[in-house]
Structures are given as C-alpha cells and as structure tokens.
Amino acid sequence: MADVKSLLAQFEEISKNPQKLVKEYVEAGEKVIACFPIYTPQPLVTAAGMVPMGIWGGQCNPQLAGKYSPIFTCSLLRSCLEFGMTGVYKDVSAVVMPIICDTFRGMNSAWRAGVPDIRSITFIYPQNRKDPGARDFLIEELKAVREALEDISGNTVTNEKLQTAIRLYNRKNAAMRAFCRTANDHLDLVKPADRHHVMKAVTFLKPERAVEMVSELTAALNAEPVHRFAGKKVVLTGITCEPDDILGYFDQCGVAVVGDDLAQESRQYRTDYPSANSGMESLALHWFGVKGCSSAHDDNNTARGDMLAAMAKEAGADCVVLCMMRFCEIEEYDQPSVITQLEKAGLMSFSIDIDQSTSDSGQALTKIQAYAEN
C-alpha cells in the first residue's frame, strides 16, 4: 500500500505543479509546445524533438481575457487566454490549437492579439468526416503544423521519426487504459481525485516517462488484493471535472468513479493511431476513428449515449454524471440525446456545472449527496 500511495503522491505533485515541470524542461535546454485540447497531434511535437504539454486552463477569475474574449466563452478557453496574457505560459515556445468548435475560431484571433509573444499554430479538423476529400484536407492541415514545428525546433520530422513517435503514443494509450481497468479493482486505494491526478499529470509528462510511471503504478496496484467496493459507482462524461473539490465530494459521499468520457482524461486515450502508409496519414486517420465524442461530428446522434450506457454497465455503474462545462455548446448539444439513451438503458444521470471562473461548487455537492442517498 505504501508504494501505491507514494506513486499516487508523485502524480498529484505533477498534476498540481505543471509550471515546475516546464521550468525543468526549459532549464535542460528543451523546448515546450503547449497543446490545446483536444486531439492535438502530439506525436508531431515529439518527432520534432520537443516536449508537448497539455493546457487545460485552471481555476481563476479572468481579468484580462475579457478584452478579447466575451463572458460567454467557455471557461476553459477563457482561463487559458487569461494565463497566456498574465505570463503563466511564458516559458513555452508555441501553442498548437485545433479548431474544433466555434469558440476555438474566436480564440485563435484572441490569442494572437492577447498573447503576441507566444506563437499560435492552428489547424482545422474537418467535421464532415464522410467527405472523400476530408482525409486529404486534414493531411495538408497537419503538414502546415509539421512545418511550423520544424521551424521552431530546427529539426526535420521524417516519416521514420513520426512513425516511432506514433508507436510510443499508442503504448501510452494502452498504459492509460490498463491503469483505468486496474484502478477499478482497487477503489479503496484510488479515490476519484487520485484517478484524476494520474490522468492530468500524464498530459504534462513526456510520453516515455508517462508510460514508465503509469505502468509502475498499475503493477503496484495489481500486487494489492482486489477490493470489493460496496458503494455506488458512476461514470463521468464531459470536458473536465475540475476543481478537485468536486471529485472530493464523490469520495465524501461514498461514491466511486469507475470510468470516464472526459476530454481531459480517458477520451484522449480511447482511440489509437491506426497503421497507414505514412505517419501523416496515420495522424489524419486517427480523427476519422474517433467515436462518441462531442467535438467530432457523428450523424448517429445516439452513438455517444449508447457508448456511455455500455461503459457504465461494464463497470457496474448505475449512473452517468454529465460534467457540463459552462458555455460549451458542443457538450450542450449532445446532452439531450445522451440523457435519452441512458434512460432507455435503465441508467440514472444528472449534470453538474463546471466553471473555472468560480470556486463555488456547492450545487454539485448537493446533487452528488442526493444521488448517494437515493
């Protein structure tokens, strides 16, 4: 148990102090590329010899971001802009920004105006994923990202380097999925916040280090006796479930998190990069393999709800919690159909507000308590 606790403590430290890690990278002479959510092609960054780090905003009350971003901007992107304008991201060499929703379209211009010292590399994911030209269009978009990264790093991204990086990221995906399965057998040791810290820390770590640390934790958990959790179990879906206080409420109420479809967590690791004729084609085809995601249009509007129902039943959960990011139109669009499919599957659901501009999450506690006492 001591080994598991010490390993979880390492992940928590990294999760809560990403700037410390950035400083270590920069002092070692490495360049850091900040990656906006979600599905940023991080293998390109690694193949260029640089360090990709996810940026997911954080709890703050934006003061400067309002100059370029209206109040109805989703709080994640608004806090990212605030951090950029106040120097939190000053040590990164560039940001890569996928344009996957209307808010990102505005954020591209807002970032260029508000954070002119940090280069913005943008590209567009085609939402019509059935169009015959979508694949070729995306490859051209990704080539522009590759060229920008080569310009910053001074390194050429060869197909061999990219294929090697892609294999590494698929190992990372497998390691994360293995951890999630194993954690469900040890819910006495892996609390909701612990699970989150592992997921979040990995977005800051180099991929090879992430595989090493997560595999070590999974092995340590496997060495412990299986725990039969007697309380209620839920699956989370949405963009993120921060702040940590909310995750603490689940534990406080005796509720375990046994799965998730959070963009900040498992959604990133659900789909591997497929085999293809080239690394660039593999990166593009990955997008077309993404299923049940609010940011990737699917003509089948029941797909995500059906996926969540299957996920919950497999994990022994009777409820799906919709973590609704304030002003996130793509998540709001999915919510009615998801709830309908969950009801058809005989599962409960409820939503909680996620807003990084306030620390008040009392309503979430009330809803979690009501579910736990039901």
The other form holds:
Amino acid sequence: MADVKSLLAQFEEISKNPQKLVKEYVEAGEKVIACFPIYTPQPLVTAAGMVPMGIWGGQCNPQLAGKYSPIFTCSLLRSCLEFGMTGVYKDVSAVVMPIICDTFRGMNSAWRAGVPDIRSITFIYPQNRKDPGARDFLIEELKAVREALEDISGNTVTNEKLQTAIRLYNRKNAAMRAFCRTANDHLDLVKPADRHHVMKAVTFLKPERAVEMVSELTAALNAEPVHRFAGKKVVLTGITCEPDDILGYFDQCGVAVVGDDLAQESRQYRTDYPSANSGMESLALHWFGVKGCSSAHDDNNTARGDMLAAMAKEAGADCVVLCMMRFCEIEEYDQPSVITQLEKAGLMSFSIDIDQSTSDSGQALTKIQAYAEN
Amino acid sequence: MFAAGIDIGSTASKAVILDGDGQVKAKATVPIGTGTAGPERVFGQVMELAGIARDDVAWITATGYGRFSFEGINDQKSELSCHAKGISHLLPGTRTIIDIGGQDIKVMRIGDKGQLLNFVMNDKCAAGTGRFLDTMAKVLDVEVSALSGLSFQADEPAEISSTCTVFAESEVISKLAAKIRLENIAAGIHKSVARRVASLVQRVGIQPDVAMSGGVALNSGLVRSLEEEVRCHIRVHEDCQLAGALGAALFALHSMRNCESYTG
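Form predicted on its own done; form predicted in complex with the partner chain now:
The complete assembly is shown below, putting the previous chain first.
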C-alpha cells in the first residue's frame, strides 16, 4: 500500500492539472462532459458511457468573458466563461449546466453566444420543492439531459445502466464521507490544502477510480496512529475555498479544517441518491433530499445555520468560515441567517472573500490570523 | 529595555515605544504606509523621540497590512488583535470597536480583557474606507482633513451612493456640476461612509461602549454621522490613530517580559 504522502501528492497533481486528465481521456477515445456546479446528474453521463468532469473556473483575470458577462457576475461562472471562450475547455464534448441561480440563466445565453463550439445542455431544478408537480417536472427536465447525452455518446441510457451508475455514485459519496471523518484523526498529515486537493481531484476522476483512490488513501490514513491536534479547528462553508494560498494561511496560523459545506467539496457528497422506482426518479428525488444548501430553496431559513452549527460541534470546531464567492448572490442571501444561527449556537464565524479574478488574499490572512490569535 | 509596536498601514505608518513598566515613552505617525520609506522613518522618529537606540528595544511587534515586510521585528500580529488590545487599553470598558483604515473597515466585538470575540471586515472594496474619503476630497479639491469642518456647516446633506467608490465619485462630480454646496457634499460623503460602516456594525451586533480606532476617527464630522447611523455614542481617544501600534507594543511588552522571565 502506498504511503499517505505519495497518495496525497497524486491527488494534488490531479487537482492542479485537470487538462492533463482531459487529454488522457480524449486520447483513450473517451468523451468528456464538463459539469457545471452543482448537482449535475453525473450518473447520467456515466450511464451514457462518457466521463463527467467538474468545472470550477480558476484564477484568471477575464478579458473575453466581459463581452457577455458584466464584472458584477459570480466570479466562478465568469472564469468558466473565460476558459470556454479562450479554448481551455476545447476538448470536452459538451457542458451540462443546471440552472440553479439567476446568474446561470444569463450564463446559459452567454455560453451559447461565446462558446458556440461546445454544446450546452441546460436544465432547471425546480425551487418550489414541495409542489406535487415538481418531481414530474424535474424528471422531464432530466429526460432532456439524457436525450442530449445519448445523442452525443451514441449510447442508450437504460434504466439498468443508470441504476448501476447511481449505486456507484452513492459508493463514491460514502468513500468521500469516510475520508473526511478519517482525515480529522490525522490532521498532522492532512493539511487544509491536502484535504482540498483530494476533494477537488475527485471531481475530475471517473467515479470508479475516485472510489478506488480515496479508499486507498483512507486505508493508508487508518494505518497511521491517531494524532491529537491541539490547535484551533474550523469548518468551511461556501462555494469554493481557493486558491491554495488561502488554505495555506490556515495551516500557517495553526488552524485545521475539520469539515466543510463547500459546493466544490463535501456539499455534493452529503446527499445520496435514494431508492426509487427508476433511475430517473432517483435522480429527481435526490434534489428534494438536499438540505442546507444556498442553491436549493428551503422554507426553514435556519436550516443551513443549524446544520453548520451541528457540523462544527460534532467535529470539535469553534468557528465556521464563510468563504464568500465574489458576487454569488445566493450565498450572500444566506449569510445573515447563517451567522445568526451560529452565534446562537455559541460559535464564532467570519467571512473571507473568494475571488477568482485576483490573487491578492491578504485580507483573508488577516482574518484567519486574528481568529487564531484570540 | 523597551518594547516597540509598529503599525504599517496602507496609507500611514505609526509606532509606539513602551518602557518596562508599560508607560508610553514615545509615539509617532508618518502619513505614508507600506511599500514606502514610511515604516523606517516612523521607527527612526519614535526612537529619536524616546531618546533610545535600536539595541535598547528588546522586542518589536509589527502589525498592519505591511507587517510582514518590516526588517528586524521579533513577531507580527494581525491588526484586528492589535486594535482590540490598543483600544481596550486607551478606553477601558469598550465592547465594540469601529476602525476605518486606509483600505478596509473593521468592526470588532471585544471582551473585558481586550480579547477579540468576533469581527467583520469589508472585503475587497474601497467604499466606506479611508481611501474613499481621500478620493472624495480630491474630487472636491480640498484636503481630507478639511472634510470634517465643511460637513459641520451643511444645511442639507447631499445623497451619495454607499455602494461603490467609483459610482460615488461620479455622483460627487455631478453634484459639483449641479452647484450643490461643498459643505452639503462633504456631509453627504460622511453619510455615505457612515451607512456603509453601519451595515457592517449591524452584522457583528453593536454592544456599548462603542469606540472608534484609526486615523479616520479624528474626523469628527464623520464620527457624528456614524453616531446618527448606529444610534449610539461613539468614544474617540486622542491617540485613536495609534491604537494599532499601541496594541502591538503591548503585545511586544508581554513577549519581552515572558522572554526576560524565561532567561532569568
């Protein structure tokens, strides 16, 4: 069995070089479907015999994206559009775009205009999740996604193939959750950036490979003695916590990340696909099981704050860090109620600005350091 | 031996020297900050005022935006911790601190020993910061220090955006073109900053006593506007601009004493 250090290095390499992986997939004759965040029905892509890969933008100063996307647009979607327009995603066969916020509505049009060579498959998640018609509506939306994927792959997505893929994704979810639990017993080995690289790399890997690699890492960690971490512990929430510099600041200040609710990380592995009469129904019901997420409306506006408070307490953290994606309105809307609930639970919280268009994160260091000093 | 604190901000450098009993031996401010000769100059000035040499300083703690770039320090602390410590020393009983710095706004809730309980900071945006005031003063063609006096003579404060410095600058130019009195524009600028700061204060939750830290606190016109927005009296110490440096010096004193007791 490989040692923890070399396994973590593999995840870091994948996390930082998704284009290399795309090239390998394409050279092996496989088709890659880029999946916008979050809750893209990836089992459909797998069942269609293609490779789903998450796209998360990246640090860049958009130039071309400004043609369709004003500067006050979600930083992540703006960099995705920039990468689309500058050819970074040129090897993917299509993108799947869930319309989960208002910015995505505009992005759908912007993508079609700005990146005409990469097909865009869009669908809408119903926000009124209690409406009896919402399930049927979503199944119809997902059928359209399925048809588009079948058209690109030339394969038929049977119910059997889909159910098999769903079981595989649930195994992946379980593997990710097991890794997160185990990592907390080895905070000397799994630094905040290491944890992030594992979570991010998995969004680029085929699900079966992800399960294999993450399970091997978890087993390697379990073989190590448990480490009693004496420093401060935090839970992260938001869309992403990048670049690595920010995660490095936590380590530099002696702070460990012991849990997260990031869309790029644990949020997508928290909810399993439930048993249902068909694979399509299971995909739809998954959306109705999503809790405590800024992109899924909940009548109970304390749900996310309560969930985060419980998560922090369970992991022994005394603070939740809100990683606010610049101009992400859904996260901004959630912020006041989340802070209120955390305060009621006796937890500290502070926000850091996540902006993919700049590499200056000095304010984040000041905030993390101030938390660590007190 | 002496302990020193240096606060290297984005627009000014401040330094404080404490003697072994914790008494302020000297303090100095230079109106240029990180990346300039300001930090070296202010440190030279404060030592000259104290009548000591660098070798007489047993511990130097740096804070502020430029805290990592000053040579010869013993350690560095975040400006949040230092303002909390400094204000708690200058104005005991303070529970909420508002610091308007050159490029950011900080609101801190502190405990009875000056420990930081919670805080909020604006993110990368100049609205409501000292830089905002500098920009507006430039448009009005007055010194930033003149804004306070002007605002006290206003009879109808102008309405100016608190969303964005660039928007606000355009608005101020439009007001000037519309022949709105300078005094009313100055008061409107203060109101704009006060609204921006008040929204952050609301996020962290206000708890009396409230004090203001940093050089912008010397602008009494702005303090008045802020008091109106947060509906609370705001205490300002005459050394408010030095609060961060004083906090750093207090941390340095603590480290110096620990070091002395360790070495016997």
